[in-house]
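Have a look below at one chain only, the form predicted on its own, in C-alpha coordinates format.
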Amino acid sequence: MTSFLQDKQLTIALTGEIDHHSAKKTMQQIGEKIDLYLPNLCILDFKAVNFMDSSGIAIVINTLRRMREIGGQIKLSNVPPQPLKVLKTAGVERITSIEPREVMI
(Lines of atoms letter the chains of each structure in order from A and count residues from 1; the text may use other names and numbers.)
(Lines give C-alpha, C1' and ligand atoms only; values in the text may rest on other atoms or scores of the structure.)
(Ligands and ions follow the chains in the order given, each with its own letter.)
Protein backbone atom coordinates (compact mmCIF):
# COMPACT_ATOMS: atom_id res chain seq x y z
CA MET A 1 0.00 0.00 0.00
CA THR A 2 1.27 3.44 -0.92
CA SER A 3 -0.28 6.83 -0.35
CA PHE A 4 0.13 10.50 -1.15
CA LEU A 5 -1.55 13.71 -0.09
CA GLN A 6 -2.31 16.66 -2.34
CA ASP A 7 -4.64 19.56 -1.55
CA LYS A 8 -6.28 17.74 1.42
CA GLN A 9 -6.96 14.75 -0.85
CA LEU A 10 -5.41 11.49 0.37
CA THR A 11 -4.96 8.78 -2.26
CA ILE A 12 -4.24 5.29 -1.00
CA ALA A 13 -3.17 2.74 -3.59
CA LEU A 14 -4.11 -0.76 -2.50
CA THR A 15 -2.20 -3.72 -3.95
CA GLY A 16 -2.34 -7.48 -4.28
CA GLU A 17 -5.02 -9.57 -2.63
CA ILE A 18 -7.49 -8.16 -0.14
CA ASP A 19 -8.72 -10.97 2.09
CA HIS A 20 -9.20 -11.74 5.77
CA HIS A 21 -5.42 -12.17 6.19
CA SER A 22 -4.60 -8.64 5.06
CA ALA A 23 -7.75 -6.65 5.92
CA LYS A 24 -7.04 -5.85 9.58
CA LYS A 25 -3.55 -4.50 8.86
CA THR A 26 -4.84 -2.54 5.87
CA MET A 27 -7.62 -0.94 7.95
CA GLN A 28 -5.08 0.01 10.62
CA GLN A 29 -2.72 1.56 8.08
CA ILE A 30 -5.51 3.53 6.41
CA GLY A 31 -6.72 4.79 9.80
CA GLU A 32 -3.20 5.95 10.67
CA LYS A 33 -2.92 7.86 7.38
CA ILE A 34 -6.31 9.52 7.92
CA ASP A 35 -5.36 10.51 11.48
CA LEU A 36 -2.02 11.88 10.29
CA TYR A 37 -3.27 13.94 7.34
CA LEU A 38 -6.94 14.71 8.19
CA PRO A 39 -7.95 14.82 4.50
CA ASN A 40 -11.23 16.14 3.10
CA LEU A 41 -11.33 13.26 0.61
CA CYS A 42 -9.81 9.78 0.79
CA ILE A 43 -9.51 7.94 -2.52
CA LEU A 44 -9.00 4.20 -2.32
CA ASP A 45 -7.30 3.24 -5.57
CA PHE A 46 -7.88 -0.43 -6.43
CA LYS A 47 -5.86 -0.43 -9.68
CA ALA A 48 -3.29 -2.98 -8.44
CA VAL A 49 -5.76 -5.22 -6.57
CA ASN A 50 -5.94 -8.61 -8.27
CA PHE A 51 -8.39 -10.30 -5.85
CA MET A 52 -10.81 -9.17 -3.16
CA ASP A 53 -13.24 -11.04 -0.94
CA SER A 54 -15.82 -9.58 1.45
CA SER A 55 -13.01 -8.31 3.69
CA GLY A 56 -12.60 -5.51 1.16
CA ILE A 57 -16.10 -4.33 2.00
CA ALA A 58 -15.04 -4.04 5.64
CA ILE A 59 -12.09 -1.89 4.58
CA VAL A 60 -14.36 0.43 2.60
CA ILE A 61 -16.91 0.75 5.43
CA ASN A 62 -14.20 1.29 8.04
CA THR A 63 -12.61 4.00 5.89
CA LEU A 64 -16.00 5.62 5.32
CA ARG A 65 -16.64 5.74 9.09
CA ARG A 66 -13.21 7.26 9.79
CA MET A 67 -13.70 9.90 7.11
CA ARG A 68 -17.20 10.77 8.33
CA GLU A 69 -15.79 11.24 11.84
CA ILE A 70 -13.58 14.04 10.50
CA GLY A 71 -16.19 15.43 8.11
CA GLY A 72 -14.66 13.94 4.97
CA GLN A 73 -15.71 11.67 2.14
CA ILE A 74 -14.34 8.65 0.31
CA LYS A 75 -14.24 7.58 -3.31
CA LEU A 76 -13.20 4.26 -4.85
CA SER A 77 -11.24 4.46 -8.09
CA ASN A 78 -9.75 2.16 -10.73
CA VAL A 79 -11.73 -0.82 -9.45
CA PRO A 80 -11.03 -3.98 -11.51
CA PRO A 81 -13.93 -6.24 -12.55
CA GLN A 82 -13.61 -8.88 -9.78
CA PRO A 83 -13.49 -6.42 -6.84
CA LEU A 84 -16.17 -4.33 -8.57
CA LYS A 85 -18.49 -7.33 -8.60
CA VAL A 86 -17.94 -7.89 -4.85
CA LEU A 87 -18.56 -4.21 -4.07
CA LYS A 88 -21.70 -3.97 -6.22
CA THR A 89 -23.12 -7.22 -4.80
CA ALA A 90 -22.84 -5.65 -1.35
CA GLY A 91 -24.48 -2.41 -2.53
CA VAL A 92 -21.43 -0.26 -1.77
CA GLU A 93 -22.30 2.10 -4.66
CA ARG A 94 -25.22 3.32 -2.52
CA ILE A 95 -22.85 4.73 0.11
CA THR A 96 -19.93 5.98 -1.99
CA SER A 97 -18.94 6.52 -5.59
CA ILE A 98 -17.14 3.73 -7.43
CA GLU A 99 -15.13 4.36 -10.58
CA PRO A 100 -14.36 1.15 -12.49
CA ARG A 101 -10.92 0.68 -13.97
CA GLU A 102 -10.76 1.90 -17.56
CA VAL A 103 -10.32 -0.85 -20.09
CA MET A 104 -7.31 -0.36 -22.34
CA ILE A 105 -7.95 -1.12 -26.01
Contents of the next structure:
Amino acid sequence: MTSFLQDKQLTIALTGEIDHHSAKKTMQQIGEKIDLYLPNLCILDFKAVNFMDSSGIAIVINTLRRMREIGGQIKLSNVPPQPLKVLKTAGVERITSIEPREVMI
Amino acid sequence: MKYENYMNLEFPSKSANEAFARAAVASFAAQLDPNLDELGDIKTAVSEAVTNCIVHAYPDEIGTIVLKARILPGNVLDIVIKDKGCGIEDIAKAREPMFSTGGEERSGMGFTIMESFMHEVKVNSQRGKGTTVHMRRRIVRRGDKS
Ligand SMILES: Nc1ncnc2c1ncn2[C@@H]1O[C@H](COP(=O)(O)OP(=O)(O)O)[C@@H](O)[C@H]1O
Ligand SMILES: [Mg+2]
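Having looked at the form predicted on its own, could you now put up the form predicted together with the partner chain?
What follows is the whole complex; the chain from before opens it.
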Protein backbone atom coordinates (compact mmCIF):
# COMPACT_ATOMS: atom_id res chain seq x y z
CA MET A 1 0.00 0.00 0.00
CA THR A 2 1.42 3.37 -1.00
CA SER A 3 -0.04 6.80 -0.42
CA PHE A 4 0.54 10.44 -1.19
CA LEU A 5 -0.90 13.71 -0.01
CA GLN A 6 -1.54 16.76 -2.14
CA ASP A 7 -3.70 19.76 -1.27
CA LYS A 8 -5.37 17.93 1.60
CA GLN A 9 -6.20 15.07 -0.78
CA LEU A 10 -4.92 11.73 0.40
CA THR A 11 -4.54 9.08 -2.29
CA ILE A 12 -4.08 5.52 -1.11
CA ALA A 13 -3.12 2.93 -3.71
CA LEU A 14 -4.40 -0.52 -2.79
CA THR A 15 -2.67 -3.55 -4.27
CA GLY A 16 -3.10 -7.26 -4.84
CA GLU A 17 -5.97 -9.35 -3.54
CA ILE A 18 -8.32 -7.82 -0.98
CA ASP A 19 -9.96 -10.50 1.15
CA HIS A 20 -10.55 -11.18 4.84
CA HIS A 21 -6.95 -12.39 5.18
CA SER A 22 -5.51 -9.04 4.08
CA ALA A 23 -8.32 -6.68 5.09
CA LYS A 24 -7.51 -6.09 8.74
CA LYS A 25 -4.03 -4.77 8.03
CA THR A 26 -5.24 -2.64 5.13
CA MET A 27 -8.03 -1.15 7.26
CA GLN A 28 -5.56 -0.31 10.00
CA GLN A 29 -3.09 1.30 7.59
CA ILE A 30 -5.80 3.44 5.98
CA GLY A 31 -6.98 4.53 9.44
CA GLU A 32 -3.46 5.53 10.44
CA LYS A 33 -2.96 7.62 7.29
CA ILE A 34 -6.26 9.44 7.76
CA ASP A 35 -5.51 10.15 11.42
CA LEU A 36 -2.07 11.44 10.47
CA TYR A 37 -3.03 13.72 7.57
CA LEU A 38 -6.68 14.60 8.34
CA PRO A 39 -7.43 15.05 4.62
CA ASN A 40 -10.54 16.63 3.05
CA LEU A 41 -10.74 13.88 0.50
CA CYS A 42 -9.50 10.31 0.65
CA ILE A 43 -9.09 8.63 -2.75
CA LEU A 44 -8.82 4.86 -2.73
CA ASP A 45 -7.03 3.87 -5.93
CA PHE A 46 -7.96 0.34 -7.06
CA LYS A 47 -5.75 0.27 -10.18
CA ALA A 48 -3.47 -2.51 -8.85
CA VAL A 49 -6.21 -4.55 -7.17
CA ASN A 50 -6.65 -7.87 -8.96
CA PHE A 51 -9.28 -9.38 -6.70
CA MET A 52 -11.72 -8.14 -4.07
CA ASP A 53 -14.47 -9.87 -2.11
CA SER A 54 -16.97 -8.44 0.41
CA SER A 55 -14.15 -7.75 2.87
CA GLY A 56 -13.33 -4.82 0.58
CA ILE A 57 -16.82 -3.42 1.09
CA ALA A 58 -16.16 -3.26 4.82
CA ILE A 59 -12.92 -1.38 4.08
CA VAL A 60 -14.73 1.18 1.94
CA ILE A 61 -17.53 1.65 4.47
CA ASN A 62 -15.13 2.04 7.38
CA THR A 63 -13.03 4.52 5.42
CA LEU A 64 -16.16 6.48 4.55
CA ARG A 65 -17.24 6.53 8.20
CA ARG A 66 -13.84 7.73 9.33
CA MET A 67 -13.72 10.46 6.71
CA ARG A 68 -17.22 11.66 7.61
CA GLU A 69 -16.15 11.93 11.24
CA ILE A 70 -13.56 14.49 10.22
CA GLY A 71 -15.88 16.22 7.75
CA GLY A 72 -14.28 14.73 4.64
CA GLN A 73 -15.31 12.63 1.69
CA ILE A 74 -14.07 9.60 -0.18
CA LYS A 75 -13.74 8.61 -3.80
CA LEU A 76 -12.88 5.27 -5.41
CA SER A 77 -10.77 5.51 -8.54
CA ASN A 78 -9.49 3.20 -11.31
CA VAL A 79 -11.74 0.37 -10.19
CA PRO A 80 -11.27 -2.78 -12.36
CA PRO A 81 -14.33 -4.82 -13.45
CA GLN A 82 -14.25 -7.53 -10.75
CA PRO A 83 -14.09 -5.22 -7.71
CA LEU A 84 -16.57 -2.92 -9.47
CA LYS A 85 -19.12 -5.71 -9.72
CA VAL A 86 -18.70 -6.53 -6.02
CA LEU A 87 -19.09 -2.85 -5.05
CA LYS A 88 -22.17 -2.41 -7.23
CA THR A 89 -23.81 -5.57 -5.92
CA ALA A 90 -23.46 -4.10 -2.44
CA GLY A 91 -24.90 -0.76 -3.59
CA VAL A 92 -21.72 1.13 -2.72
CA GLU A 93 -22.13 3.47 -5.71
CA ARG A 94 -25.12 4.97 -3.89
CA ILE A 95 -22.96 6.21 -1.01
CA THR A 96 -19.74 7.22 -2.74
CA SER A 97 -18.46 8.11 -6.16
CA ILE A 98 -16.81 5.30 -8.11
CA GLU A 99 -14.64 5.82 -11.18
CA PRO A 100 -14.13 2.62 -13.17
CA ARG A 101 -10.68 1.87 -14.55
CA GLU A 102 -10.42 3.05 -18.12
CA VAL A 103 -10.91 0.25 -20.59
CA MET A 104 -7.71 -0.70 -22.34
CA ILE A 105 -8.15 -1.29 -26.05
CA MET B 1 -25.96 -36.73 -10.61
CA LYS B 2 -23.53 -37.89 -13.27
CA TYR B 3 -20.36 -35.86 -13.24
CA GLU B 4 -17.77 -35.33 -15.92
CA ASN B 5 -14.96 -34.48 -13.55
CA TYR B 6 -14.49 -33.67 -9.87
CA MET B 7 -12.01 -32.61 -7.22
CA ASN B 8 -12.13 -32.68 -3.43
CA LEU B 9 -10.09 -30.55 -1.07
CA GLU B 10 -9.77 -30.43 2.67
CA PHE B 11 -7.92 -27.70 4.53
CA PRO B 12 -7.84 -26.02 7.96
CA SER B 13 -9.80 -22.81 8.57
CA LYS B 14 -6.77 -20.52 8.28
CA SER B 15 -7.30 -17.24 6.48
CA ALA B 16 -4.30 -17.87 4.21
CA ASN B 17 -6.41 -20.61 2.61
CA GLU B 18 -8.99 -18.14 1.28
CA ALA B 19 -6.75 -17.26 -1.65
CA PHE B 20 -5.75 -20.89 -2.11
CA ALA B 21 -9.37 -22.11 -2.24
CA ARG B 22 -10.56 -19.60 -4.85
CA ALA B 23 -7.44 -20.15 -6.98
CA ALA B 24 -7.89 -23.92 -6.81
CA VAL B 25 -11.52 -23.71 -7.96
CA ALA B 26 -10.58 -21.24 -10.70
CA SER B 27 -7.92 -23.67 -11.99
CA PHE B 28 -10.38 -26.54 -11.92
CA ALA B 29 -13.05 -24.46 -13.68
CA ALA B 30 -10.60 -23.54 -16.46
CA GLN B 31 -11.55 -26.69 -18.39
CA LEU B 32 -15.02 -25.17 -18.91
CA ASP B 33 -13.34 -22.31 -20.74
CA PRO B 34 -14.87 -19.49 -18.68
CA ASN B 35 -14.20 -15.87 -19.62
CA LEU B 36 -12.66 -13.40 -17.17
CA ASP B 37 -16.03 -12.21 -15.85
CA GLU B 38 -17.24 -15.74 -15.18
CA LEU B 39 -13.95 -16.64 -13.50
CA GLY B 40 -14.17 -13.49 -11.36
CA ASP B 41 -17.71 -14.39 -10.27
CA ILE B 42 -16.72 -17.95 -9.33
CA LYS B 43 -13.65 -16.82 -7.38
CA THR B 44 -15.68 -14.22 -5.52
CA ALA B 45 -18.45 -16.66 -4.53
CA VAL B 46 -15.91 -19.25 -3.33
CA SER B 47 -14.04 -16.60 -1.38
CA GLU B 48 -17.27 -15.59 0.38
CA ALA B 49 -18.27 -19.12 1.34
CA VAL B 50 -14.80 -20.12 2.53
CA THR B 51 -14.35 -16.88 4.48
CA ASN B 52 -17.65 -17.54 6.25
CA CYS B 53 -16.34 -20.91 7.46
CA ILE B 54 -13.17 -19.27 8.72
CA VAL B 55 -14.80 -16.24 10.36
CA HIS B 56 -18.19 -17.52 11.52
CA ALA B 57 -18.20 -21.33 11.67
CA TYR B 58 -15.00 -21.61 13.67
CA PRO B 59 -14.65 -18.26 15.48
CA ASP B 60 -12.25 -19.40 18.21
CA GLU B 61 -10.70 -22.55 16.83
CA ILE B 62 -9.17 -23.98 13.69
CA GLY B 63 -11.59 -26.44 12.14
CA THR B 64 -11.81 -28.38 8.90
CA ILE B 65 -13.26 -27.07 5.65
CA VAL B 66 -14.19 -29.43 2.85
CA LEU B 67 -14.53 -28.09 -0.67
CA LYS B 68 -15.85 -30.22 -3.50
CA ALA B 69 -16.16 -29.13 -7.09
CA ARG B 70 -17.73 -31.08 -9.92
CA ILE B 71 -18.38 -30.53 -13.56
CA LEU B 72 -21.88 -31.61 -14.50
CA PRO B 73 -23.35 -32.14 -17.96
CA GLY B 74 -24.33 -28.89 -19.67
CA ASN B 75 -21.15 -27.00 -18.75
CA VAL B 76 -22.18 -26.61 -15.11
CA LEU B 77 -19.74 -26.01 -12.30
CA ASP B 78 -21.09 -27.41 -9.04
CA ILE B 79 -19.40 -26.41 -5.77
CA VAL B 80 -20.00 -27.62 -2.21
CA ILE B 81 -18.31 -25.92 0.74
CA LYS B 82 -18.79 -27.55 4.10
CA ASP B 83 -17.81 -26.90 7.70
CA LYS B 84 -18.51 -28.63 10.99
CA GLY B 85 -18.68 -25.40 12.93
CA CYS B 86 -21.30 -23.58 14.97
CA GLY B 87 -24.06 -23.60 12.35
CA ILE B 88 -26.53 -20.84 11.44
CA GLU B 89 -29.49 -20.16 13.68
CA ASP B 90 -31.76 -18.51 11.10
CA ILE B 91 -30.71 -19.16 7.51
CA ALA B 92 -33.30 -16.85 5.91
CA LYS B 93 -32.12 -13.99 8.12
CA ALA B 94 -28.44 -14.78 7.47
CA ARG B 95 -29.07 -14.50 3.73
CA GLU B 96 -30.58 -11.02 3.98
CA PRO B 97 -28.35 -8.23 2.62
CA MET B 98 -26.40 -6.40 5.34
CA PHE B 99 -27.19 -8.98 8.00
CA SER B 100 -24.03 -9.87 9.88
CA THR B 101 -23.12 -11.23 13.28
CA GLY B 102 -19.53 -10.17 12.60
CA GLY B 103 -17.96 -6.89 13.65
CA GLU B 104 -17.04 -3.86 11.59
CA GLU B 105 -14.72 -6.02 9.49
CA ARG B 106 -17.74 -7.68 7.90
CA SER B 107 -20.29 -6.14 5.55
CA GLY B 108 -23.10 -8.70 5.67
CA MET B 109 -22.99 -8.94 1.85
CA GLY B 110 -21.43 -12.41 1.51
CA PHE B 111 -24.61 -14.37 0.77
CA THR B 112 -25.99 -11.57 -1.40
CA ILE B 113 -22.84 -11.77 -3.54
CA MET B 114 -22.97 -15.57 -3.75
CA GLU B 115 -26.62 -15.35 -4.84
CA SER B 116 -26.06 -12.76 -7.52
CA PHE B 117 -22.80 -14.25 -8.86
CA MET B 118 -23.94 -17.90 -9.02
CA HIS B 119 -27.04 -19.35 -10.68
CA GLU B 120 -28.10 -21.42 -7.66
CA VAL B 121 -27.20 -21.20 -3.97
CA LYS B 122 -28.52 -23.63 -1.36
CA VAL B 123 -27.65 -23.40 2.31
CA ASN B 124 -28.10 -26.18 4.84
CA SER B 125 -27.17 -25.70 8.45
CA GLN B 126 -27.70 -27.18 11.86
CA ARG B 127 -26.75 -25.44 15.07
CA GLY B 128 -23.71 -27.02 16.60
CA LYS B 129 -23.24 -29.36 13.64
CA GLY B 130 -22.14 -27.19 10.77
CA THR B 131 -23.09 -25.58 7.49
CA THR B 132 -23.07 -26.64 3.85
CA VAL B 133 -23.24 -24.16 0.98
CA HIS B 134 -24.03 -25.64 -2.41
CA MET B 135 -23.61 -23.41 -5.47
CA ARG B 136 -23.96 -23.87 -9.20
CA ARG B 137 -22.90 -21.83 -12.17
CA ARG B 138 -23.42 -22.67 -15.81
CA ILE B 139 -20.51 -21.53 -17.95
CA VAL B 140 -21.52 -20.15 -21.33
CA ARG B 141 -19.93 -22.09 -24.16
CA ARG B 142 -17.34 -20.16 -26.13
CA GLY B 143 -19.35 -20.04 -29.35
CA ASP B 144 -22.30 -18.53 -27.46
CA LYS B 145 -20.21 -15.87 -25.75
CA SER B 146 -20.46 -12.28 -26.82
N1 LIG C 1 -20.44 -21.14 7.63
C2 LIG C 1 -21.11 -20.40 8.53
N3 LIG C 1 -21.20 -20.83 9.83
C4 LIG C 1 -21.88 -20.09 10.74
N5 LIG C 1 -22.50 -18.92 10.47
C6 LIG C 1 -22.45 -18.45 9.20
C7 LIG C 1 -21.76 -19.16 8.17
N8 LIG C 1 -21.90 -18.46 7.02
C9 LIG C 1 -22.62 -17.37 7.31
N10 LIG C 1 -22.96 -17.35 8.63
C11 LIG C 1 -23.82 -16.34 9.29
O12 LIG C 1 -24.50 -15.59 8.30
C13 LIG C 1 -24.20 -14.20 8.42
C14 LIG C 1 -24.19 -13.52 7.05
O15 LIG C 1 -23.11 -13.99 6.24
P16 LIG C 1 -22.57 -13.06 5.07
O17 LIG C 1 -23.72 -12.67 4.20
O18 LIG C 1 -21.44 -13.75 4.42
O19 LIG C 1 -22.08 -11.74 5.81
P20 LIG C 1 -20.78 -11.49 6.74
O21 LIG C 1 -19.85 -12.64 6.55
O22 LIG C 1 -20.21 -10.21 6.24
O23 LIG C 1 -21.29 -11.40 8.14
C24 LIG C 1 -22.89 -14.14 9.16
O25 LIG C 1 -22.70 -12.92 9.84
C26 LIG C 1 -23.03 -15.34 10.12
O27 LIG C 1 -23.81 -14.99 11.23
MG1 LIG D 1 -19.35 -13.46 4.77
